[in-house]
Each structure stands twice: as C-alpha cells, then as structure tokens.
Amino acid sequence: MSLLQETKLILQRYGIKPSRRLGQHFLINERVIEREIEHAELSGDDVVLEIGAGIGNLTKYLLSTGCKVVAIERDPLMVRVLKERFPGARLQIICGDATKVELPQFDKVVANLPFVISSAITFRLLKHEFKKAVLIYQKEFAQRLVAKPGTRAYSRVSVACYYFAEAKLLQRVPRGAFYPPPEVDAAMVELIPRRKRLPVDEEFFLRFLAALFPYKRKTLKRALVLAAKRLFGKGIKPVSIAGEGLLERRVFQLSPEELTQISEALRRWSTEGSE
C-alpha cells in the first residue's frame, strides 16, 4: 500500500477533513521522507522534535530509525490518530500550539512545518539548544532563510538566520509531495546553531532589524532615520552611527556582519543620549 492510500484511508476512518487554515498537508512522497531522515543522521540515542506530526507519517519512519520522538500537535483529533497508530512506541505526544506550549528538550529537529507558523516556530527553536534541524518550509521562506546579501530574497528572516544557524537549502519539494497539495511549493532546508554568534546585543539587533528591514530599498542613511523613530520616536544624525561608505548603500546590501556593526552602534547611540 503507498503511503497516499494509508493516508487515505486513515482519514476517511477518523472523519479529518484537512485544514487548510490549520496547514494541513500531509506529506506522502516516501523518498522525500527518507532523505529527511538520511540528512538528520539520526541515530537511537536522539530525541527528535517533531512539530505539527498530523496523522504520523513522519513520525513513523523517524521511530523506524531507533530515536525516541517527541511530537507537538494542535489538534486533538490527529492526537488521537496518533496514539492509536503507534502504541508502545518510544513516542511522547504533546498536544498543544508549537508557537506556545513549553518546549521539551531535544538533540535535533525533524519535521514538516504547518506554512503558516514557520517564522515563529523557527526562531523560537533557534533560541533553544540542539544538533541540527531538518525542515520542509514553503518555497519562498526557505528561500528568504539561505539569501545572500543582495539578492532579491535577503530580508530581515535572512539576517536573523544567520545570527543564529547556519541555513542550508537541501531540495525542492514539489507541492505533489503532499495531501491534499497546498497552493505552493516548498522546500527543504538543513539549520545547524552557530556556537558563536556575532557580537551583538542580541534582543537589541532583532528590534533593530525589525525596524530596518521595511526600508530595505532605501539607503542605509535615509532607512536608519525611519528606523529610529520606529524604535525611539525620534529621528538621528545618520554620520552618527555610520560612515559615509555605509550610509550611501542600500539595506539589502549590507552584510550580517555590517548590520550588527550599525545594531551596536545605534544601541550606543540611545544609550547615551547623543543626538
């Protein structure tokens, strides 16, 4: 039987009727799954965080590998499914929103993200500590984690990316590789935390980018004035904070690592006074 009649026939014996406010795609392509596993080099000494598990067809071959798996789910339906599907299974279900419920703890993270909480669930997990992440993401995100200064994807997502991990785009997934198919193709990307991130005041520099990345067209001197009154309700004096080589390019022409310069600097700034 493939796994699109399991899939099938599962939900036509528990009544699901995907959500698609909810993200309820269930990926049913076995190859796109192995090669999840295969790129979370899992082993049976791992506890594996599963987000959004649905109806379990992840986390089916991710037990297949040995690791004990610890699955968050919203619904209290596919919670059911979930139990019922594999008792006795080195598996901990927690159910509630991935966004909200306490996070266990966890050696890595292999799962198919709901579309719809794929910013906040990933950077919630990026302040947590752990080996590795192996998720599938909509097309367009995982394309917006891995963009290079530049490029028409670079954003804030970006630059928050890689303060924290270091992203790697693994593969395409073609929106066939789910059921029911969502509007979109997706795409799987490799997360590994950094050890050492960038000397930055780190809740300072994601407010930073908050405020700046609007602007991302603009150049950095005009861009730094609308950022300070979004952060201060008041303007600066661009020279101030950076020198004329900076000031000239545009935001999404700077470098991670220029950025936190510029975070630090107008940090100092406000902490200071200066005008």
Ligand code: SAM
Contents of the next structure:
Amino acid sequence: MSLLQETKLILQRYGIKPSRRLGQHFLINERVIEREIEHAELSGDDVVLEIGAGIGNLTKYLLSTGCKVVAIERDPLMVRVLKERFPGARLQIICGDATKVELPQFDKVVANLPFVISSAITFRLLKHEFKKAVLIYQKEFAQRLVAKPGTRAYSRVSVACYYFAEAKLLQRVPRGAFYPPPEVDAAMVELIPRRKRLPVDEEFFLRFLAALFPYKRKTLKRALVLAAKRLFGKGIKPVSIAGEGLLERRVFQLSPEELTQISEALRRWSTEGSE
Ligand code: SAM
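Give me the form predicted in complex with ligand SAM now, not the form predicted on its own.
In what comes next, the whole complex appears, and the chain from above leads the way.
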C-alpha cells in the first residue's frame, strides 16, 4: 500500500478533516521522507524531536531507524492516531503547542513544520542545545533563512538564523509531496547550531534587528535614526555609531558581522546616554 493510500485510510477511519489552520498537510512522498532521514544521520542513541507529528507519516520512518522519538502534536485527535498506530514504540508524545510546552532534551530535530509557527519554533529551538535539525518549511521562509547579504530574500530572519546556526537549503519539496497539498511549495533546510557565536549582546542584537529591518531598503544612515526612535523613543546622530562608508550602504547589504558591530556601538551609545 502506498503512503497516500495509507494516509487516506487513516483519515477515513478516524473521520479526520485536515485543518488548514493547523497546517495539516501530511507527507506522502516516501523519497522526500527518506532524504530527510538520510540528512539527519540518525543513530540508535539519538533522541529526535518531531514537531507536529500529525498522523505519523514521518514518525514511522524515524522510528524505523531505532532512535527514540519525542513527538509534539497540538491536535488531540492526531495524538490518538499516533498512540494507536505505534503501540509499544520508542515514542514519547507531548500533546500541546510546540511554541509553548516545555521542551525535553533532544539531540536532533526532524520535522515537517506547520508553516504558521515556522519562525517562532525555529528561534525557540535555536536557543536550545542540539546537534542538527532537518526541517521542511514553506519555500519562501526557507529562502529567507539561508539568504546572503545583498539578495532580495535577505532579512532579519536570515541574520538571526546566521547568528545561531549554519543553515543550508537541501532541496525543494513540491506541494504534491503532501496530502492534502498546500497552496505553496516547500523546501528542506539543515540547521547546525554554531559552537561559537558572533560576539554581541544577544538580547539587544535581536531587538536591534527587529527595529532596523523594517527599513532594510534604506541607507544605514536613515535607518539608524528610525530604528533608534523605535528602540529608545529618540533620534540619534548616525556618525556616532558608524563610519561614512557603512552609513551610505543599504541595510540589506550589510553582513551579519557588520550588523553585530553596529549593534554593539548602538548599545554602548544607549548605555552611555550620549547624543
Ligand atoms: N509530520 C506530519 C507529516 O509530515 O505528515 C504532519 C505535518 S503537518 C504539516 C503539521 C502538524 O503540526 C499537524 O499535524 C498539526 O496538527 C500540528 N501542529 C500545528 N500547530 C502546532 C503547534 N503549535 N504545536 C504542535 N503541533 C502543531
């Protein structure tokens, strides 16, 4: 029986109408699942976190590698399917919202994410210690995660992701790989947390990116004034933060390294209270 037939059978048996709001698009392409598992390089010792396990199409393959799976799933009906589909397996199920529940210890993350929580869950995961994540995202979000300075997709998410991890786009995943198919294509991304992060005050840097990137097409000179108003409720003399060479560049052309230096200069300026 193909995975598509199996999926339809499970949905019918449990009377499940996949919810768009919860992003219930189940993987039915065995080749895509196998590639995702291969990239994760799982061993029997690994504890793998799966976010949004659904009816268990990916879980089934994860369990077949011998690793322990901890699955987080928000929909209680899906949780019932998981329990009945894999009795006695090395599977721990947490029923709840993955952006809120307490996360267990894990070595790797393998998931076909519900697209609406992509950003929240990615940055939540990156604040934990683990070896590797292989995740399926909406294509546009995946492109933003891995985007390089100066490109269209380069955004706040690209810089924040670069700060926490090395991100690699592994392959496109066409919408036909899911049942029911979503309205957009997807892509598989690998994230490997950095052992050594750029030297910057993390909390301030993330707030600084949020304040600066709404102006990513403006020159740094103009964007800094607007970002300072958002952050501190007052303007700033940009020359007190960066040299003319940097100030004339557009925000989206600045590398993560340059942005950490600017962030540190702005943070020092704010604590010294100078104009
Ligand atoms: N892993 C399964 C697969 O690939 O076939 C299902 C993936 S489906 C794209 C996403 C799953 O995440 C759905 O089962 C949905 O109920 C669940 N979900 C949605 N929002 C969630 C949240 N905030 N926390 C945990 N699970 C969530």
